[in-house]
Each structure stands twice: as structure tokens, then as C-alpha cells.
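First, one chain by itself: the form predicted on its own, in C-alpha cells.
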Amino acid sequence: MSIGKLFGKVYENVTAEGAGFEGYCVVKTDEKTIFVKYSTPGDVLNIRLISKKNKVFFAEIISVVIPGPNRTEPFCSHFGVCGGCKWQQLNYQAQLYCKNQLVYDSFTRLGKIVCKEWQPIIGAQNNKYYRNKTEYTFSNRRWLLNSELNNETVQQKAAGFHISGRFDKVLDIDKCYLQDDFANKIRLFIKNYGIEKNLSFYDIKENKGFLRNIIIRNSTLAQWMIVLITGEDNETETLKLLEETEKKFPEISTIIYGVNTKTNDTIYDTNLVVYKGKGYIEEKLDEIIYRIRPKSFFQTNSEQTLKLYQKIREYADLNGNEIVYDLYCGTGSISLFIARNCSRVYGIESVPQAIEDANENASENKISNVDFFTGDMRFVFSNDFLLKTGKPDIIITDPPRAGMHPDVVSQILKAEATKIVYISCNPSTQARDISMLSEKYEVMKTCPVDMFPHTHHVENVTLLIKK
């Protein structure tokens, strides 16, 4: 049978088994295994091919037959159409089960890693409203919902999300469970007033339209920060636009606004200009306060960034007279977190805003014992940087999502440090590093941190010490 013939095919009451693949459960035939979307293991289903990736077939759900043990309501109206909190339809405690289960596996599987001590997720105490900071797009494209399709009075006009797979297509969105409330009341109130005064929605095709993208970051001190990003310059509209903002929303902390004219929506090249405020809006973690700016990255889970800070900090096990090295430092935050604990601290990290910001975190913490370098991780990390700044006692190192390239997996095992603690993102090609790095190290401790609830991500804390 063809590909383009199997395409709608219905498989009626298979079982749906342990999530796998990005979240995706797993269901096997006698003829192949299909990957299923918002399905929970233990589900009975009935359901359709619909596509085929890299020989991996996905279908949908016609409709659940019985319901798995760990199937839950979804608390979102939005869910299934939006592309976020994918896993809402599988209870927490399930969750955290599936995503310790994605560490072993990609461990013990993937890695042929022997780990001498499995460690308990480490769950969030809030799974809803814990992100700090969110971002909106406008779109006078609207998805429209199918008992929308033939309403010709329907607003055209949105902010929220874009539909996976559709760029030019902005899901509406009446209420995100991601961050506090009030960032909901901020985005409606702003959409609201634009259609109240006529202006206009971006359109992606065309590349115009004055409201483009509202970026909403708050912190647990309770400060709140709005960048508001126009496709067009019409200062008199932004002005207008945010003095409403402000005397409507007098708890938002600093007020920010810039005009992207671009294809793209990345703020990184764009001027930025502060209406309100200091421009910045703080978070402390411990005794460490930091300094968060529009453009600065910064974990979005504060809580849960605590937590993971503090196993990194276990993990390392410092006494005070450590040279330790921070790879992929971004902008400091666990250098900075770690520097009192320890003799000195170098970063390196590739975007230089992000050291500018480091640099300026550990100024207003008075943090004297940190150094940090910009530059790529493969030339900066040097032999020439190891005679510089003296041979790490203790590595940390937190990589993008694909890992760290196999030249820097060869420059740590240069270095012989005593500990490793190597935090991921990504726990397969955190697996496939480890697995290199077995060479000269074991694997004593993992820990996985939820920092992102009904989502299968999950960060992973690993300690290794030197044979």
C-alpha cells in the first residue's frame, strides 16, 4: 500500500502505550508503531494516519474509548488548538513519572550509561501560572475555529499564540494558565483598546500593521515589565496607547517600547526605548539579586530555577577554594549563584549581550571572584585559556539543546577535572556527551528538575566525578 493510501487509514481500539517521542504515546500494530498526539499510556483509541516523518507515521485521536488511569480534564479551553501545555490531558503526578522515565531511558538506551544513583524528579509546587515571562503576537489573521468558519461577523483581529505550523495564522487567546493572571488582563486590555481605536494588526504576509508583539516578563518581587513592539513608527499612537497602559495598570514596574519593521520578530537589533521605569525589573534567587532586561535570557521558571540551582550547587559540593569553570554561562546567573561558595569563577559564553549583563549582575551583588569571556565555546576554551586561568577543579556546564560539540567534549577531558556537573535540556544529547565523557569519568548522581509542567520537557542535573 502507498504512503498516500495509508494517509486516513483508521486503527480502531489500539492501546496506547508510555509517552515517548517529544510527548507523543505510542501505539503498535502488526504493521507499524504510530506516534499519538494528546494521548495518555493505557488509553483505548480509536484513531487516523495522518502523516509521516523520517519513517515515523503520527495520527490523531477520533475518540478515546477508555480513558488511560492517568487521564485527566484539560483546564484549558484553548488546549488542542494552541500549540503549548501539550500534556495537559495527563495528570502531574503522571507527568513527572514520564519525564523521569525519558532520563533513564535516554540514559540507560541511548547512552549505555551506568549511573550509580537515580535521583527523584524534582516536581513544581505550582504547574500553573509559573512562567515569568510570555510573548504575544498581533495578527489581523485570526485562526478560526471550525464553529467559527462560516461566521462572517467573527473579529479578525488577535493576540496571542501562533498555530504550529502556521505562520501567518494567530490564535486568539482569551485566558494562558502559563503566568500570572495580570499578564492576561495586560494583553486583553491592550488588544481591546486597538480594535476600540481602529489601529491596525500586523500582517505577516504583507509585513505591516502598528501592533506587532507584546513581550510580558514579571518576577516573584512582584515587579512587572511590558515591551510593546510596533510594526510601524507612529510615536503619537505608541504614546497614546501607553499612557492608557499605565493608568490602567499602575503595578507594571518599567514600560519599554520599540518599532520592528523586520520579517522577523527578534528584539536582539532592535532600539528600544524605556517610557516607564528603570528599564530593567529584578529577581533574587538566595541572596543573589539580578537584573533582568528586555533583551536579557533568564530561566522562565523562577521557582523552579531555585530548585535546580541548588542541586547544581549540591552537586558541585564546593568548600571554598575551587577554580570552576561556567561553559555556556549565558548571563552569569549560576556563576553568580555559586561565586561565594568557591576561590574564583570564569564564564564563557558566546552572545555578548549576555556577558554584558553578567558583568552588571555581578557589580550591583558586589561579586568580585567572577571572570567572564565572550566568544565560541570551541576556540574560547582553549589550551591557551587552561594555562591562563589555571586547570578547573570543578566543570559546569549547561549547553544548548544539541549538546556540546565533540571539540569541547576533548577540551573538558583536557582539562581532568575532579567533578563535572553538566545540566541539560535535552537528556539525549546530554547522553550522548556523557557517554564520551565516560572515558575519564562516572556518572554518580542525575537529578531532573520540572521546570516546564504539561510540556514533556525536562531540564536534567548529572554529577560526574574523575576515575
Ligand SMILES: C[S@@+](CC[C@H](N)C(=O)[O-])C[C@H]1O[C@@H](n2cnc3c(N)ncnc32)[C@H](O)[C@@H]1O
Given for the second form:
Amino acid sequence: MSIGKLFGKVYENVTAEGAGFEGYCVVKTDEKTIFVKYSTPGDVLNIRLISKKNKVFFAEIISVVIPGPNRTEPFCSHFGVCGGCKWQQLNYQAQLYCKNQLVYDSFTRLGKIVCKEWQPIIGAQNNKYYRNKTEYTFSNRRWLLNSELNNETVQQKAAGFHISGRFDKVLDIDKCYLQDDFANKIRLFIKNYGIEKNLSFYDIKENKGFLRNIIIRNSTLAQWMIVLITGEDNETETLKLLEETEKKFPEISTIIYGVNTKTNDTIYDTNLVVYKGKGYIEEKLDEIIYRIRPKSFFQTNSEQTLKLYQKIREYADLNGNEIVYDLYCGTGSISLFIARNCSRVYGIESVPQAIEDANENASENKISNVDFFTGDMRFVFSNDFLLKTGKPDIIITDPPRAGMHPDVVSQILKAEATKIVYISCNPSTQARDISMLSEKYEVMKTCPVDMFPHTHHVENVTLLIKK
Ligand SMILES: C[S@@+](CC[C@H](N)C(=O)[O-])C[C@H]1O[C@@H](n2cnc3c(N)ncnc32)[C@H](O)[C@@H]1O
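Switching forms now, from the form predicted on its own to the form predicted together with this ligand, please provide the structure.
Okay, now the whole complex, with that chain kicking things off.
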């Protein structure tokens, strides 16, 4: 039957089971499996079918008949519309339990992996205000709530997040709990300044408008960076706005601006100008100071990154003499974190700018036993590379969500390191790759780390030892 006929079909008094795809719980009826948005395990619900994607059905909640034991009141006023922090209706302990389960299920069901030790997830002490970076969009077409639809006087200018599935609409954010509240103050100040001075806000359909994006970054050293991106080149107006922002918030360590007239928001090819400060902020993890520039990648939850990197170091259990490969090294942050504990680290990464950051950070930290290589892993991590650098004792690998290319997995098998420490933000592709590595490796330990509270995302570290 097509979804056209099923759309709107109601199911009453159905029970939601454990979290699955995208963190949605599952309702099983005689005929189908349905993923229910914003449900929690054990909820008894009345639901309505809303869509179907690749044979999977999705439903929304009409009403919660009996709340599941871990259902809780969401704390954010934008919950349900914003699209971020989708697990707020589940209490934090239950979120951690579900994330453990997601890793366990991926490994055992998908990968048929036998792991000797399942270590419990490392939860976050601060599960609000934990991000060190947020990016907001200015728009002249605000997403209107149902209650505002017929109100013609409503303010259309917004600064916030794109609504999922609606590229042209931006939800105006009043208060976001992701980053320190200071970020809210900065965003609101700039938005209100724009409204007061009658500056134009970006129109995505027309690709015009002055205020376009603001990126706000901070570190645990209380350093703050703002990057203001305008959609039109009007430096006089930009400088006036930045002067006011600087006056209002002298705490901001560095202020940067640029003009983006392209149809996409990426700033990687945008020329950026430093208005105030050094053009970067610093983050400290253990003894290492990382310089973070506006275009640099850095893990977005600094406190949990420290715990993640400590876990990686614990699993690597270095004695000072090893050659270590750090595959998919990004800005080399893991390489630098472990460099003083081993003989040499070789990092490989495809983004040249990230390697520039890695080299800069190595030199700033006076670390000389690291070498970074730029290029596609499949081609850089070759037999020649193994010959040139010497075979690794330990391989650390942290690929993107898609996991590793099969050629890279084969090459790891060829390299025959004693240990592999595999970090992933996607337990399914990690399970697939580890299953291939199981030909030569035993899976000793695995430990999830919660880098993204109130979302279903989970980072997982696994130790493999050569049989
Ligand atoms: C999960 S991030 C790793 C982050 C880094 N280890 C850290 O902790 O900051 C994955 C990295 O893989 C890089 N990457 C993606 N595809 C690649 C490829 N085919 N070859 C080399 N690097 C790649 C991305 O640019 C990204 O920096």
C-alpha cells in the first residue's frame, strides 16, 4: 500500500520499544515497524503515520497515554521545532543506557563481534552548555509557529538554526542550551542591532542581504571568538557593528569578519579579516595547547574530548618506544596528545588546512616527533608509506561517519600493528570495519563516550589486539 493511503493512519495504545534509527523508538504492529519521533522506551502512545523512507515508516505522537519510566519534561522552549537536542524527553541516565545499547547492538548484531570487555559509557558532567562552537544563520524569513501564522505584524527577521527539511526557513532562537549562555547574549545583541539599524537579513532564495552568519567559538580557557559573515560587501556597516559588539562584550578575545556572496554557507573558501585579537583562540587538553582558527576543526565538546583522548591513551598503553599511526588525524589533536608518550607519530589527513593547523600546533607545543601527511587515505597509506616510515606498532584510526574504505581496512591488516585503537562516531560502520579486522585481531575492550548529550549520537573507542 502506498504511504498516500496510509498517511495519517492512527494507532492507539501502542508501546514504544528501545531506541533505534536516529534515536527514535520503535513500535511494532502486526503489519509494520514504525519509528516514532520524540518517543521514549516504554511509552504507551497514540500515534499517527507521517512518512515512509526506504520501507521504514515514521510516526508522530498524538498523545502520550502512559509515559515511559524515563520520560522527562524537555528543558528547552524550542524543543520539537528546532531539530537539535532531540532526546530531551529522555532523562540523561536513560540516554546513556540507550547509547551503551546502541553500541552493543551494532557490535553484536551487525558485526557479530565478540568483545571481551564492555566498558560503561563515560557520561558528561555538564550535559548543557557543553559545545564550544555554534553557527547561527540570519534570515529575513522566520519560521512561524502555528500560533503566529495569522499575525501579519510578527517580526520576520531571525537569528537561529535552519529547520530540518526547510532550507529556506530559520527558527529564531531565544535561548540555546548548547553553548555557554554568553553565546546567546552575543547572538541576540547582533540580531537586535540589525533590527534597530534596519540592516537587511539574508534572504536565502534571493541570495542577498547583509547579515548572514555568525560563528561563535569558545574554550575552557574562557577565550571567545566570533566570526561575522555578511552576504554583502559593506565594510563601513560591518565595522560599525563590530565596534559596538566589541564595546558591549570586551570579553571576546578575537573578532573576525568576511563576506560570503556564494549560494552556500561554507567559509572554507572565504577570505577572513581579523578585526580584533590574534585571529585564533586556544584550548588546553592536559599539557597541550591547541590553537583554533576560524576554519579549524576541533571536537565540539572540550570536556568530553579530554576524556576521550585519555581513554585512547589508556588503550594505546604506550611505553615510549612505539611508532604510532594516527589515521584521519584532522588537526593532529590526538597525535599531539600522545606524542610525548611514544617514539614517533605519523598522521594522515585529507584536508590540507587541517595539516597546516597540525604542524602549527606541533611547533607551538615544541613537539618534534610527529609528521603529518596530506591526501586520501587509500592512496597515502600505501606499501611505500609503510616502507618509508617503518611499520607501526600501534594504529589509531578515527574515520568519518562512513567508516573506512575496504582498501584501507586491507592495508591495516597488512601493516600488522600489535594494537589498533579505533574511534568512531558511527557504531554501525565501526562494527562493519572491526568485523573485517577480526580476521587478525581480537576485540579486547570498547568504551563509548558521550560527546553530544540530548542527542542520539555517540562516540566509541575500541581496542583490538593482534591474535
Ligand atoms: C572524525 S574526524 C577525525 C578527527 C580527529 N581525529 C580529531 O580527534 O580531531 C575524521 C577526519 O577524516 C578526514 N578524512 C575524511 N575522509 C578522508 C580520506 N579519504 N582520507 C583522509 N582523511 C579523510 C576528515 O577531513 C576528518 O578530519
